[in-house]
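This document opens with one chain alone, in structure tokens, the form predicted alone.
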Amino acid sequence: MTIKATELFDVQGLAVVITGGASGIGLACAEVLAANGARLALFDSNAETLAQAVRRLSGEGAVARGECVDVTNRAALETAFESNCSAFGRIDVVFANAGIGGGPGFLAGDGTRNLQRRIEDIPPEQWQRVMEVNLNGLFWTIQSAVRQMKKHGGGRIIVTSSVSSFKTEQHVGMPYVVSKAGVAHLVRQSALELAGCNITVNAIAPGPFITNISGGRLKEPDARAPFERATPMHRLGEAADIQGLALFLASPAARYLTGAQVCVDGGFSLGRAD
């Protein structure tokens, strides 16, 4: 039987929730899903950028809603999922994308030791905040998503992980690296448990991307330089580089894929080439 690409990647009418959806990778996922007819609910803790994103997508003809919610607030997150499930009739796809950075690593861009980022000097409040958002917030998001998806026969959960989940890093802060390692295993464990419920759980693992994370530090040439040198393609990722994979994972083309982590990094995780 011949299957057309328009059918294989059809997301028309799907009800999609995207956490951290007002900027960066989350917004890029929203854009490609909206362009292909999905209905969107963007969750974000920044009310201003959220309103701008929803207004722009709606102006381009998308069905888009916004929820100003912090993923570390379990009660508010649960309420937001319930509200949008009521509005859309169901939730088909969740992009669990919200996250924060962990600051610079133990090496500076010139290869010297960053004495302010030694393991013994990492502030406990920073460690706790990164874990609360990147790991606990993801767990609460998956819990809320699953409660709604089980009512309607299944769904897709797509998590933003990182290459830092499986490789050590010199230029990325330890709290971030460790939190993303936890994320990767949470994806696998969730996928194992939920497969029989017709709920797939997969991860997108970006390499160094230029976004607003960590205050947008990779927008600065000096901060980008060591990552550009270490990436075989010699450039950092841009949000649009994630869109093809996001559409695939949300579509019927990925119906038999679960527990996977797909790396999008320009070869960064392979090692320096030249």
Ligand SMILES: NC(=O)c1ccc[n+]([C@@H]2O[C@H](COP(=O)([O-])OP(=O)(O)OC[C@H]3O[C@@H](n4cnc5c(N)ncnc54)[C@H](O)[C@@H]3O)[C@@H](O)[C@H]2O)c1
Contents of the next structure:
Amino acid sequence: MTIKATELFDVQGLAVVITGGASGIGLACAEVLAANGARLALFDSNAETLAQAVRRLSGEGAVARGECVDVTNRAALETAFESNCSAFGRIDVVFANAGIGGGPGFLAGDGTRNLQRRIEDIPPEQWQRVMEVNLNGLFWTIQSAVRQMKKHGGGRIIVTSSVSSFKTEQHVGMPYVVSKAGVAHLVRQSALELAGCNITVNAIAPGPFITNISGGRLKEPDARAPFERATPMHRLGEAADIQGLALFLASPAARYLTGAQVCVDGGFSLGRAD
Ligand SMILES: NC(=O)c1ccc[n+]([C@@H]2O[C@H](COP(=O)([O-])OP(=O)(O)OC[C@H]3O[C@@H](n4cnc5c(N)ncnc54)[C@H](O)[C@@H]3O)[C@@H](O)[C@H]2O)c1
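Starting from the form predicted alone above, please write out the structure of the form predicted in complex with the ligand.
The complete assembly is shown below, putting the previous chain first.
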């Protein structure tokens, strides 16, 4: 039997929630799913960029809703999931993507030690906030998603982790690296428990991407330089580089994939090539 790509990657009509959907990687996922007929709910804590994103996607003909919600607020998140399930009738796919940076690493861009970023100087408030958003908020998102998906016979959870979840980093802050390591194992553990419920859980692990994270610091050539040198493809990711994988993971083509973490990083996690 011939299987057409249009059927294999068909996301038409799927009800999709994307946390952190108003910017960067989440917005790129929203764009590719909207362009292929999915119905979208963007959850984001930034009311202004959220309204802009929803307006733009709707103006392009997509079915798009926005919920201004902070993923660290468990009750608000649960309410947002419930109201989207009522609006769309079900939730098929959840991108648990919202996340924040964890400050610079222990090496500066020129390779010297960054004395403000030694282990003993990492501010406790920063450590706690990064864990709260990147790890706890992601877990609350999975909990709310699972409650809705179990009512409707299954679904797809797609988490944004990072290559920092499994490799050490010189130029990325300690709290971020550790939060993402937790996320990677949360994906595997959730996938194991949920496989029998027809819910798959997979992760997209980006390398360095130029987005608005950490105040958009990777838009600055000096901040970008060490990552460009360390990336075998010699360029950082742009949001659109995530779209093929996002569409694949949301589509029927990925139906037997679970517990996987797929790197999109121009070879960054392989090590330096020159
Ligand atoms: N950009 C990179 O280099 C890179 C690399 C690996 C992984 N990631 C991960 O990708 C994900 C998306 O980041 P991005 O690079 O697109 O950044 P971004 O800042 O462009 O987008 C993140 C979005 O999440 C929202 N957000 C932040 N905290 C939130 C909260 N508590 N509740 C709800 N929404 C919140 C922000 O308002 C923003 O719209 C994050 O999990 C990040 O860790 C990014």
